[in-house]
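Next up: a single chain in structure tokens, the form predicted on its own.
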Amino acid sequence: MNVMILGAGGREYSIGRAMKDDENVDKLYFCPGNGATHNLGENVDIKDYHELAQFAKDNDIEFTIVGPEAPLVDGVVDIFKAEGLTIFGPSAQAAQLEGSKVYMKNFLAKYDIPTAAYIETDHIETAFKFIDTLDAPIVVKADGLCGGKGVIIAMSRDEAKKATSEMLSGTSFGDAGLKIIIEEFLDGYELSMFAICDGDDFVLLQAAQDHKRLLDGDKGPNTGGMGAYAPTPLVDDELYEKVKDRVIRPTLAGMKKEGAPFEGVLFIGIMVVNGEPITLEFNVRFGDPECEILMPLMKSSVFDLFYKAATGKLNELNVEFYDKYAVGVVMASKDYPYSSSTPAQIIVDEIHHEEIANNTHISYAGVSLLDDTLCATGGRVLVCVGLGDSIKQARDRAYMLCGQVHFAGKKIRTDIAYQALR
């Protein structure tokens, strides 16, 4: 069948790459796609979701996959379903698990899903009083969508109050910060877990860890993610079962009770404290760059996984993963994450080394075709992905590929996966 993927980043490129040669897929469409997705399928640029649904009908697109959070929160799934189209992702109501951090935290509390102590407020005095009861670090979160950047970890009460003032005044994140969450800081290690859900059943993918800070050693500002690896050795079968029993199952049951069954990708940010999983946040789509490393670890069909989730048939599926590790290293532009950079031509050396050719690939993200030349035009430009029988082997291969890719001002971290290798 014909399949359309909504989005323009490395996440969507990776999903398309995983489906390109699937026997069930005749043709891929990307909306809007990027400067490299045309190598996998056809790019279309339609911004109105009603027009896009009509385009899907006119072009016999039988299945649509939504990559980013914004279309989900805006209701693209509801629009497509109203037209009788099959689409993978949560409804607008269910997408509030990411669209509103206040909704998410209150949902966790209502259904007894372990999370950090918190308050939600739009009142500065209330916020300051709660801050005075906490020890630093203190977490301050904007309620709405902020492109993955609406969380401040304040290292003092004064810093927390400053972040609170800037959010509630609209200075930091505009309307997205006019209501905030303040919560206790949890001391443990962080994981990214992804459950593919059909409203009733789910498939839990391998746990990943990403690297949010810009610089080596987890220094510098937060970013959308500078690299990731999976599966992490910090998770055993017991922890997987705890996440299933204490987080995923009560979430799916709770969302049904709320009248918003959850279908799509449930991205769970977990903090493991003394062996116990505490839910930091939900997102309603794949993380980026986690998606880029999880897709090549899928031995069974990625198409089948998403399609059966979208049609309520996950219980029919036997999902298999390769017994390998994947490491992704993000190449960012010169001025990321501070400002946009001047477009720069991307040159990829011809690869003669069999080890690199057979065990690595590039997932393109912030790229455009300018005069038929592939150029870096976004903040996070691409992800070099390496596969191996160990994390070290996968990491080494990813960095070998990094050495083959060139553009002016390219910026990478050199210590991706250090947590697993130290």
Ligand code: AMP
Contents of the next structure:
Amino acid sequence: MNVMILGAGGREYSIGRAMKDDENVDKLYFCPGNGATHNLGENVDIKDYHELAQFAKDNDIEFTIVGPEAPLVDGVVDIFKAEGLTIFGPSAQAAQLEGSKVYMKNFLAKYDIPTAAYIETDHIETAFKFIDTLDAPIVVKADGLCGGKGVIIAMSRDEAKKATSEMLSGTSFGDAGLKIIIEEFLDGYELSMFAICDGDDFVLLQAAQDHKRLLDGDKGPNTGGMGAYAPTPLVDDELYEKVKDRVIRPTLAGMKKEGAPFEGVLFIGIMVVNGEPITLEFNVRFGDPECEILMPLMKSSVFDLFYKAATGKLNELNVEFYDKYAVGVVMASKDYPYSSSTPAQIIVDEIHHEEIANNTHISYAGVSLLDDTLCATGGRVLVCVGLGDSIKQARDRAYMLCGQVHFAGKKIRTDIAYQALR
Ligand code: AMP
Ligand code: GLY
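Alternate state requested, the form predicted in complex with this ligand (shown: the form predicted on its own):
Now the full complex is given, and it begins with the chain already shown.
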């Protein structure tokens, strides 16, 4: 069948790459895609979701997969389903688990899912009072979507109060900050876990770790993620079971009770504190760059997994993963994450070493075709992925690939997967 993938990043490229040769997939469409996805399929640029649903019908697109959160929160799944189309992702109501941190925290509290102690407020005096009861660091979060920038880890009460005032007055994040969450700081190690859900059942993928800060040693500003690896040895079977029992099962049951059964990718941001998984946040889509390393670890068909999830048949599926590790290193442009950089031509040297060539690939993200030349035009430009029998081997291969890829101003972190290797 024909399949469409919504989004433009490395995440969407990696999903397309994983499905391109699937026996069930005839043609791939990307909306809007990027300068490299047209090597996997056809890029279409339609912004209106009703028009897009019509395009899907006109082109026999029987299945659509949504990459980013914005179309989900905007209701693209509801629009497609109303037209009788099959689409993988949560409804607008279920997407509130990411679209509103207040909704998410209140949901976690209501269904007894462990999370950091917090208050929700739109009132500055209430916020200041709660801040006075906490020791720094103190976490202040804007309610709405802020492009990954809405969380402030304040190093003093004064800083927390300043962040609070700026959010509640609308100065820092506009309407998205008019309601806030203030919560205790959790000290532990962070995991990204992904449950593919069909409303009742789920398949939990291998646990990954992202690297959110720009610079080595987790220094510098927050980014969308500078690299990831999986599966992480920081998670054992007991921890997987705890996450299933304490987080995923109650979330699926709770969302059903709320009248918003969760279908799609449940991204659980976890902080492990003294061996216990505490939910930091939910997202309702794959992480990026986590998706780029999880897709190549799937031995079973990625198409089948998403299609069965979208049609309520996950219970029929027995998913297998390769017995391998994957490491992804993000190559970003010069001024990321502060501002965009001038377009720069991308050159990839030929890899003559067969072992490296066979165990590495690039997932393209912020790239465009300018005069038929592939150019870096986004903040996170591409991800160099290495596979191996150990994390170290996968990492070494990913970094060897990084050495073969060139564009002016390219920058990478050199310590991806350090928590697993120290
Ligand atoms: P979020 O946008 O909710 O993913 O938060 C961004 C990042 O802030 C997370 O990935 C964590 O690294 C950090 N963070 C969020 N909440 C907490 C918390 N309660 N304690 C410690 N770190 C946190
Ligand atoms: N890599 C984290 C995210 O996609 O939010």
